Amino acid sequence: MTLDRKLVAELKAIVGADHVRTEAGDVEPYARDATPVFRAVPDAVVWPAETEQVAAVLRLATERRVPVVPRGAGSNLCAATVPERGGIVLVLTRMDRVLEISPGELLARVEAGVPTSVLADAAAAQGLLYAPDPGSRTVSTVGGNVATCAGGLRGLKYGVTRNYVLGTTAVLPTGEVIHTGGRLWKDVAGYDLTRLLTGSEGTLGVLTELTVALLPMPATTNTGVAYFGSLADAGRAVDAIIGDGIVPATLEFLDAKCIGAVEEYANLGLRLDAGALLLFGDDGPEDVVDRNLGRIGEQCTDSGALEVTLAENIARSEALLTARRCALPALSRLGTLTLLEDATVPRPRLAAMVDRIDEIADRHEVPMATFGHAGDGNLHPTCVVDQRDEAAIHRAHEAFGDVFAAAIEMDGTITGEHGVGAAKLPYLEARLGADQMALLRRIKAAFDPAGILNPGKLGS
């Protein structure tokens, strides 16, 4: 698609001339997101400063049947913000304020734009805990995040993304502006449109503002590392630690592969003879803290843990969370293309789905490790190989899509946090079933009856 002179010039008078880009040099960086191997070049940038200017560039789009693609930092991992179809990518960065800290309804107001890390440091100030903590908050944004319903670290104490929109506002495809939800724990008026926007990836309308629930700060944190001879292990004591009922704040696991990759990477002083390293860690008062952490460390040395190490202090605390949260980068290191997965399994089959991806990786010929979120069964399978190597490539899709098979043959799912996208949409209706499928395809006719909004995508 080429969008025509008139338009062009239209879509200027909505946002400025400055704010809107159409040369082959300035689109091509928003032809891709995070998400290695997709690609697709938009037609037009187009930076909006307000709901108004995202209201009219949407009129205009859906008028004239233009493709709209609504784009945060591109920092999603399921090419939720390729614009597989050409047309204008809606980049909402220029939306970053934060409107509102309010610590006696514990909520905050911000614009879709701002960083999720403005957002928690904001909160912090206030001595107010904003708690989802997905991977790449530094740089995603908050509107993308509620897009995606992005996980994180915290997931199994507090929940996802979707636990914490109260409300928002969002401009529908024919430019009608709505407000969903509000500034209530408590609203069961009509249908529950936050939580269909929450996760809907730019599908059903642009996100522009949102309300937010905030916690009060927790008074202290700790975090421990266990090691164990296999993930079986592992696994073993994570059922001991959530039966002997304690919900910790962090519950990670890193294969034995990670573990040596992330102790090249940052020398953390990770025993590289462990077959998998489970990560814990809560929050609170002091006391609860002590006596939680130190019954996980009974748990785990009953279930065969090598070793339990409390950190003595907080910059080894965080030297500890590190070690989970560069994972990535360190695995990212062994090759020219990373491509990272989402997989999830009930809690008690976490060990056996690992086993599975290893036999599934030796059957394809790729390397794979993985790591994720012992505590919820959120597994990130990992394959690093190079980028001119089109036959491992292929090997490795091949690969994942048996990863999706056999989670859903456990009772999982295909994505517990990343998104579906256009990576994940050729396994969706193995999930969802024809029937779910038709109705997604429904809902999304009636938001979007042109079909401009993220075509390709959920619904489509």
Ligand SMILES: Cc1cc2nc3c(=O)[nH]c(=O)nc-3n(C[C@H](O)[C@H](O)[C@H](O)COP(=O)(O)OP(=O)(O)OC[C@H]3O[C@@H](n4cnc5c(N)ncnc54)[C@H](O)[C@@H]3O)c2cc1C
The other form holds:
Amino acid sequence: MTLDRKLVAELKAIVGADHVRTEAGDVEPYARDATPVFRAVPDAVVWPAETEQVAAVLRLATERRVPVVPRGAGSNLCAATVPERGGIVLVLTRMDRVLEISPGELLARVEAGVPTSVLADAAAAQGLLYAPDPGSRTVSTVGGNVATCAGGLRGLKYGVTRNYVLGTTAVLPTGEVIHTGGRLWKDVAGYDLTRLLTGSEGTLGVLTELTVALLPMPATTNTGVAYFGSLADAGRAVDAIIGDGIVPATLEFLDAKCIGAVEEYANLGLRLDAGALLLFGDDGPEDVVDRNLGRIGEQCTDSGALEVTLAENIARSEALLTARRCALPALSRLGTLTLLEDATVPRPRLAAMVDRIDEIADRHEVPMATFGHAGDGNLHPTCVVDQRDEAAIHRAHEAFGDVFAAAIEMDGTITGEHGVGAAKLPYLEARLGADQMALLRRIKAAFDPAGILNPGKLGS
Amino acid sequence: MTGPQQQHMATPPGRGIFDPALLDRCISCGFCLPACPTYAVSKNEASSPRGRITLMRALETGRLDEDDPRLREESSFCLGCRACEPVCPAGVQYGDLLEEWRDHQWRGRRRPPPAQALMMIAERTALLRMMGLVRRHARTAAPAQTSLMLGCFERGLFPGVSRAVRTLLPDIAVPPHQGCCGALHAHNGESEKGRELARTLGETLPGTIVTTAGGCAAHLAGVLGRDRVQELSEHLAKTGATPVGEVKIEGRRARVAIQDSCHLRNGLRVFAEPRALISAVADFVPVQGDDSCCGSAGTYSLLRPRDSKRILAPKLDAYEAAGVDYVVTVNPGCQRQLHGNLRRRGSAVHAVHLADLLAAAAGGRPLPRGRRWRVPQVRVNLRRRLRRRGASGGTAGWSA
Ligand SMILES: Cc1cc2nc3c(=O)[nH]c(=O)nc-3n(C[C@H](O)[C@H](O)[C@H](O)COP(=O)(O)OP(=O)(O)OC[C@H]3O[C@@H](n4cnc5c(N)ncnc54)[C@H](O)[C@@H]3O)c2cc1C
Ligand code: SF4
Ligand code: SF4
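Follow the form predicted on its own with the form predicted together with the named molecule, if you could.
Full assembly next; the chain just shown is listed first.
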């Protein structure tokens, strides 16, 4: 599909000629996001600067039945911004202002294209914490975080993005601008559309402005590391920690392969003979943090940890968190194609799930490394192969199919935080069942009668 | 195609423009986006490292051909500053990819004429020497363990820099017959010629090569090996020399900021050393963006003057807002860019090379004075201007 010249001219009239591109070389960089393999070229890329422009573009698109794919930083890992049916990629990165930080109300108002870390820094400058902390925060946009309901490294104690969205300004595919929620913590007037839009992956509306909750900045943060002989031991330690009544901010794990890859990249002096590493951290008043980390350390030791150490200072603590954040790219250095998944199980079944993953990887003869958010039962099994080895890629996908099935069998899900996008749509029905799938489609149709907003993804 | 079917496609073989091992490294994670100055001004992914790599891939697989206007544009809009490298967790060697890209994209008559002209001058050692004769730079033929490399355009434009180095490092050899290091060629579509020139220069200069040009240091180190080459601040740090004296203005220590050299910072990861040296002789003032490209970027300010200024302007604003007296540079291209543009603004801030700052602190040639200030003469015995750190100390001078 190519766009007719009249439509292109109309788009230019809305956002300005400089902010519409249609040439092959101009649209090529928007054919993909951070998801490997998936690629589809859009017909146009459009960069709006304000809500009204977004509304005008969507009205036009509905009228002409042209697909529109909203895009933030394009850092998602489920091909959610790949324009499977062509059309327009609508990039929100020009809308990048922090509109307001209100310490009195503990909230912030931002445009959707603000990078997550810019919001976090602006809040921190006023002594406030924006809690959602995805590994990609320097890149990802707040709009993208809300649209994917991004998780992060503090999810156990603080929850995920959903827990912080108070209100949105959203443009419906038909062009109406709606304001859901607002500056209120309590508001039950109507269906909770704020929550519905959160995690809607750009299929129900385009978010242009968000009101998010902030917290007082905790006085201190500290981090520690425990090494275990196996991931199963680490899993037991996680149960013991939470069983002891502690909900730490961070509880992350790396398996042996990940430890090796991260150490190779970051040279942090990680212990390479361990089978698993548990990274734990907490924030709050200093004495509470010290006490909690001490107790976590004890629980780890009792669960058979080989070694437990606490970060001696903030720099070291940051370095350890960075080590966790860079697990994926560090692994990618082992090959040329990095396939990553996001299966999630109830926390007590973490160790069992890890065993299943190992068994599946062996059976399909693919190398698989696993890291993830231990506290949330959220695993990222990762397979690094040669991108020209068709057979290996095929085997990896078969293996992931089995991983999803195993997760569902254990009362888990096919994706904990990365989303469905185009990548996991084929597996969605196995998780939701036919009735929910049908309901999703009816919801989608109510928002988007012409089916123009991010087609081929959720709700399709 | 959608879903699992599409997932099974393997990558087709390429045209051989790029080393596949380099091109395959990028996982499109986007971590490099916030570091890229051209993305910051354009907000267009085509003008970001990730987008450019996507374009390179399209060129490699033949999806786009080299006459595609966006490919042409991006190959030259890119500053080549390599700010995308240290932030890339996957270890993408963007600088090498850019060289391969320009080798292909700018081959033969496709090369921008001003770049061609500069390269021709740089290849003519005789011409470079003449530039040196007109404006006297430091020269000596004494054999030594360390040799000073004179940046080719630096010797003509800022001959004082090499003289300042001579006062700091009296024992350093400065062989007069030096060619170009080839960085210019490597960054302008002639990477093989660039390597050849570097190898030739390596044969001309004995021992460790010390240079006042961050860009040349990175290129030379890439060809001759990291241990053969040291940028000035790195050399001073490695030999344990501590600067003496102070740069004072109206009785107070001067306030001094830095402009990093991109390739020195992002290629050789040298940035702590010049900051430590500045702090030793003045009040070092960190300025937001002091680590990002000034838009000089080799031939960039000649090839794309408007973009170059667009990238520089907010940086100059930041230096002025910080109220510093001097901005220290560690590369002649940056010195030219900042010096010229600050002057044009009638700014009270002056750009000075690190060597000039250190020499002035030790009582050498005074620095240019600001509109509002008088630069006092600091009188220190030149012979005793430097103190060596550590137990072995005692001998004066910076050299090992
Ligand atoms: C190295 C790495 C680490 C990561 N770590 C984490 C992690 O710890 N936790 C986590 O949850 N995710 C993680 N991610 C995934 C990704 O960063 C998140 O999904 C993020 O929220 C995407 O934000 P974005 O701005 O890049 O959105 P995009 O990728 O541009 O878009 C994602 C989805 O949101 C939609 N969208 C974007 N903006 C809008 C808008 N304004 N209105 C409506 N829809 C919109 C798009 O259509 C798409 O469906 C990681 C990714 C990488 C590469
Ligand atoms: S940070 Fe590195 S791997 Fe990630 S997109 Fe940029 S160049 Fe590619
Ligand atoms: S070299 Fe500099 S301008 Fe070019 S892509 Fe990298 S960061 Fe951007």
